[in-house]
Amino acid sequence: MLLVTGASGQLGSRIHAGLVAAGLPVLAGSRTPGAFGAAGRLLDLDDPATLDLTGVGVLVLVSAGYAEDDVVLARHDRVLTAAERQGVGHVVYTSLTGAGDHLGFALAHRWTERRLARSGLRWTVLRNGLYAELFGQLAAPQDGVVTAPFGTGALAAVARQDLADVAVRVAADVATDPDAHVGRVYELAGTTAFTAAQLARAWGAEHRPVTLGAQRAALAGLHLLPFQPAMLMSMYSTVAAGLLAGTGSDLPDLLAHPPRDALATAVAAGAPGPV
């Protein structure tokens, strides 16, 4: 049995239904299970009591990041210490790519990267590049104009369906082989990189960056949460440093099809609606 934990979310609910599609035997495991019937089983990794193993033979661990440093690791830590108390054979966990360690979120990844080397577990780490998706979202034109203080960096952004797409090939592989995969680290950027201005070309817009400092001032006039300011802010500079930029990946290598066009999907993500 395979299980995949935030199956209520955008990367994790494309990787069950890809393993729903193969014909394989998963759980989605998600604080909302409902949605899912009898395949859903309650899984809060804020809630020791909710995170029921048995009988999963293949975890998949989509992180759960979207939150501060220390929550986020007491959530992974959580989860795995579950899976070594009830004999779950291998663990596929959703990183961040090995260039990302500027990020503001790169932290927990590495940490979690690291608990895992010690657990005892089987494990395979799928180092993911920047979702194209977002690149376009936080790039979108307003008023005909692109403003996010990218400058001229390059981004190698992949397309999430692709990354969810590399998931499914990497734990469908592991229920088949108990081999396969283990003690893998896989680097999964975007196989071109491209910058804000290429996708202000696409959407027909002038592309006037900011400086970090403008943008910074703006986004402490929104309701963001505390930790989302700084997230944001670390993206802004690294990609405009060109840290973001390199396209080596094992990404084609583990992909049935050639990798997704990421400036279309970058552009159709952040395409200015009908006025």
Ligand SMILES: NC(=O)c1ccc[n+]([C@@H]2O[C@H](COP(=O)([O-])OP(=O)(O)OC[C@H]3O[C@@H](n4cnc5c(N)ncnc54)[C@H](OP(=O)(O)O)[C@@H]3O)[C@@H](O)[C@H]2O)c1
Second form
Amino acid sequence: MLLVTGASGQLGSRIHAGLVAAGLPVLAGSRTPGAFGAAGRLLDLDDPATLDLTGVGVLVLVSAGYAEDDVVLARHDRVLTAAERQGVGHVVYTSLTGAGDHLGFALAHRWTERRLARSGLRWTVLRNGLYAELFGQLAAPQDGVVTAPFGTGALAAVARQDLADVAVRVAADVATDPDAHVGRVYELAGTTAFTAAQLARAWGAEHRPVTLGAQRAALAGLHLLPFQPAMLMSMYSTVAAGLLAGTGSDLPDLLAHPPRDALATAVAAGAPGPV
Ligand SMILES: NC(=O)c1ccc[n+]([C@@H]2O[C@H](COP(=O)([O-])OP(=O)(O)OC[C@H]3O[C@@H](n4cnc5c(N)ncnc54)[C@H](OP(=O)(O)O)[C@@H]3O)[C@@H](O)[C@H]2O)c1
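Having seen the form predicted on its own, please provide the structure of the form predicted together with this ligand.
First the chain shown before, then all remaining chains and molecules of the complex.
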């Protein structure tokens, strides 16, 4: 039996659907499992009482980010401790591209990779590149102008569906061959890199990026969660510095099809809606 965590999320739902389509027995672990019927299993990484992994051979652990590091570390530690105690055979963890070490949310991913390495579990790490959809949304034009401070830096973004397809491939391989992908760390950045200026051109918008300081000041005026401004600023500055432009990737080797057009995916995600 396989189990996907975060199964209601945008990545987790795609992975779960892919494993179902592949005809594999798979549970949907979620804080809101009702939508999955009999396949749903209540799983809240903040609540140890819900961490029942009985009968799970392959756990696809979708990172539960979007919180302070101490919260994310505790979530991941809880579920990996439960996996160790309950005899899970293999954990497939969705991590972050190695080029992303300067991102604010990298720490929780690197900690989890180390936690896996010192566990008694078999594991595979999928170091996901930044989502093309996220790049498009962050760069989306306001009143015909792209102001996001990505500078001239390019980003090797990747379509979420490609990352889900890789996770499905790896989890399915592991389900049929316990020795497959053991101890492997796959780098899954996109295979093409593109800039906010290219996105602006595709949207027919002007590209007039503000400074990082101006953006930080603007974020301070929004009602964001306390951890969010630092997380967002790290994305702007890391892309602007060109540190996420590398396109060396295991993606083509793990996909059964050519990588999706990440630029088109980003353009669609950030396209101005109908007025
Ligand atoms: N590569 C990138 O560009 C990038 C960018 C941002 C974030 N990420 C990471 O990738 C993950 C998946 O991305 P996404 O786009 O699918 O995000 P998403 O749509 O926001 O889904 C995140 C899912 O995390 C699960 N989650 C949150 N708190 C949880 C908890 N306490 N216990 C169990 N599950 C919890 C939830 O699943 P349920 O609702 O089913 O419980 C939620 O739907 C994120 O959580 C984050 O760690 C990656």
